[in-house]
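Below you'll find only one chain, the form predicted alone, shown as structure tokens.
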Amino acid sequence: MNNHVAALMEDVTAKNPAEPEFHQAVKEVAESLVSVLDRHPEYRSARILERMIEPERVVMFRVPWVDDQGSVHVNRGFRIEMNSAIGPYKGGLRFHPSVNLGILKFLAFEQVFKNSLTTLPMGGGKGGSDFNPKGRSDQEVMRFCQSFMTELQRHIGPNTDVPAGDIGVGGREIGYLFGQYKRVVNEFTGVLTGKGIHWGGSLIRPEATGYGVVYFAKEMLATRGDSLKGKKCLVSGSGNVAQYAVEKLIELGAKAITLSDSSGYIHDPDGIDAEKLAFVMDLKNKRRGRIREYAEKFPASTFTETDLSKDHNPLWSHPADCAFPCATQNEINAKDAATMLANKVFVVSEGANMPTSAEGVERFVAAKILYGPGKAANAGGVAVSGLEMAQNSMRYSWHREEVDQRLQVIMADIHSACLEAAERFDAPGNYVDGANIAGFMKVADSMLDQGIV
């Protein structure tokens, strides 16, 4: 590794202890920009990247809540302002018990890149808490939602912080968490992004992450004059990025043939067509049931239990064509990326953020795979909330047609500029090295005219 690279991992590791995610994320993008910084020495001089892994502003509050039998409850609540050079912070809001400092430090950090990718006017943000919403009712995720934002009110608006969902924060929380900023602030503006259609929201935005990650695909695919028709594919996650990506693949002739939940997955040899599909997402959106009762449900499929206890995650091990990880991050380690690519695994297009774990990188790399990373791929997300934020902004809606074209677009944009900078700077093919470096540049120039702030 760069001497450069090496001490600033040692400083980073000692002023950031017990933060292994925040770790991983910096390294691996420092790792790809030492040409970078070798050829832009301005950058280095004005530390350029030490500035971007310092988050500009750590939010930490308490979140006390009483649930349905009257006892008290005490969350911790989080925002990460991370960098706002080209615009506003911008980024979800997760709710689950892993949450903690160290995961939302690294997903700020990749968020700053990941909406630089976009080429829309947004800094990189991330927030949530340690609340579990799961196995509670709506009166108590409304009373949680509403002490969470009574805080977080403070630090957040429409040209400031424009938070929006994440793991465990659908179109229930984000509701209740919009109607108390709306009560408290007296304002009804466009400061949370994935809001209900009829009031503020966009056409395709529940739709977008899953969509865009499968159009990235699509993209690296034809670089080889290849496309998704007739592939099959391994698909992790049921929630919202998982459904989309299948609801996606779908369409354009693609075979879906497993699916996960924190208790298990489903594999379905005969592929998730629409009808499966609308099971699942009954299942998961209405019912908030379990992945399990697909295979009850349809009994070609087959469930095996999650075993925390395995070095390997078994979903990875079926032979297929594509792998969509939409679950969560680090859920593909070295053995399974080997396995992978054992398996004639040629695509790997990242719903999830940082699913994939060092190791495993390395190995679709040095494998030179079509591999988009998360910060790239499933960027969709975060592009389409940025169309919403410009719907709200001008007091207009627009048609669902011309909001998915503009996603197609964008992530042919972002697939084009991780090309580009990856070939410039000597790693063609690379889409991680090429995300990373174009990201980092559009906030580094920014940064540089903006002076030291």
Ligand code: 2IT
The other form holds:
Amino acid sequence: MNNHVAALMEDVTAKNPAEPEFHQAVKEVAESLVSVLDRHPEYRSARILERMIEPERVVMFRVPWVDDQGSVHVNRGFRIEMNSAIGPYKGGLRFHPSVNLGILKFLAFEQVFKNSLTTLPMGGGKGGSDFNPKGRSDQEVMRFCQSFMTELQRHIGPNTDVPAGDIGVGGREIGYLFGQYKRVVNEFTGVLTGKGIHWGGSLIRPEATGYGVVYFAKEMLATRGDSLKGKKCLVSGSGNVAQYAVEKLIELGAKAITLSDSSGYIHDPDGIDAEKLAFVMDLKNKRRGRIREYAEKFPASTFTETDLSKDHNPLWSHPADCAFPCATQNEINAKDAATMLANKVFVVSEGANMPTSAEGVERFVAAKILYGPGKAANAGGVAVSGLEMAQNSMRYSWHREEVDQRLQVIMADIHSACLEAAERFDAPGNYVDGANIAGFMKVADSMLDQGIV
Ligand code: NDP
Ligand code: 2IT
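Let's see the other form, the form predicted in complex with ligand 2IT, since the form predicted alone is already up.
Let us now look at the entire complex, which starts with that chain.
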């Protein structure tokens, strides 16, 4: 390991104990930046990277709420305001029992680079709670959201910090959160994105992350004169990102053969067509059921339970051309990555944030496959959030085609920014280094301009 990276990581692990995901995200970026910091001593002397790994502000708060039986629960709420050099803090809220400070710090750190890549003026942030929405009634989720926003509203605003959705936070939760913000602050404003279409939302925002991750794969394939047509694709997750990734894959003539949730995965050798996808959307978004039901409904498919203690995830062992991990962090480990490479998977476009372990990333990069890291490949979601903010500021809304067109242009621009930066810093074709470098330089230059703050 380079000396500067080693010293930085020693400091990061000492100052941020028990935050392995945060360490993982920082180390990857620091390693990508070695030649940038060598060529730009001004970044080093201004301690740009050291400042970027320290959140500008962390808010942690109690979220008490009452369930349908009258029992009182206490959850923990967070908002990490990571970096505001290029715009207001921007990033999602995650409601999942695994949420803790370290996970949200890794997500907020990644968000800074991702938002910079989108070409739009957004800083980076992330928040959420260890609240588990699974099995809770709409009324319980509403009471939780109201309690969460009663505190969060003090810290956010359309020009300060603009949250959105992430795991466990979709249209329903954004609605309850927005309702409470408006009630407490007495202001109808673009303080959240992912809003409903009649109250300030943008067309294509629900679709944007999934569509974007497929557009990014399309761009990567085009560099080899290839396309998605006829490609066999592994997709994980079955939530917002996975659903719209599959929708776009179907439209572009590819064949998605898997989907998953935290209980297991389904494999459908015939491919998930539009009718089957409609079933998944109803199952996951309305009935809030388990993916196992897919295999009961479509008997040509199989359901396999996922044993989280196992050293590999069998979803990734099916032969395919492309993979779209769209569930959660570190869902592809070194063994999974090796299996995928042995099976000739040559495109990986990440819908989830940091779904591949550090060793897995190393294998993909060494094999020189088309590997699009999350902070580039899944930036379409936050990009359309940026477009939602722009429309809110104008008090106007664009048509579906216009937003989709802008999304496609942004994904193509991110793709070429990654390749250009990688080329300039002697790592041709390496999208990991390219994304980290291109994302970093815009923020670093802005921080230099703004002095030591
Ligand atoms: P959803 O809550 O809509 O869906 C999440 C999916 O992943 C569900 O199928 C869920 O299964 C599964 N999942 C979540 N946690 C785990 C886990 N620990 N182990 C196994 N499966 C799990 O979230 P999104 O689709 O919005 O988010 C998916 C990923 O995409 C996340 O990494 C998120 O950070 C990232 N992302 C999301 C964006 C967005 O705009 N929404 C933008 C950019 C990135 P189950 O139903 O059982 O919980
Ligand atoms: O990880 C992400 O980029 C998101 N969850 C979306 C953030 C946003 O502000 O739209």
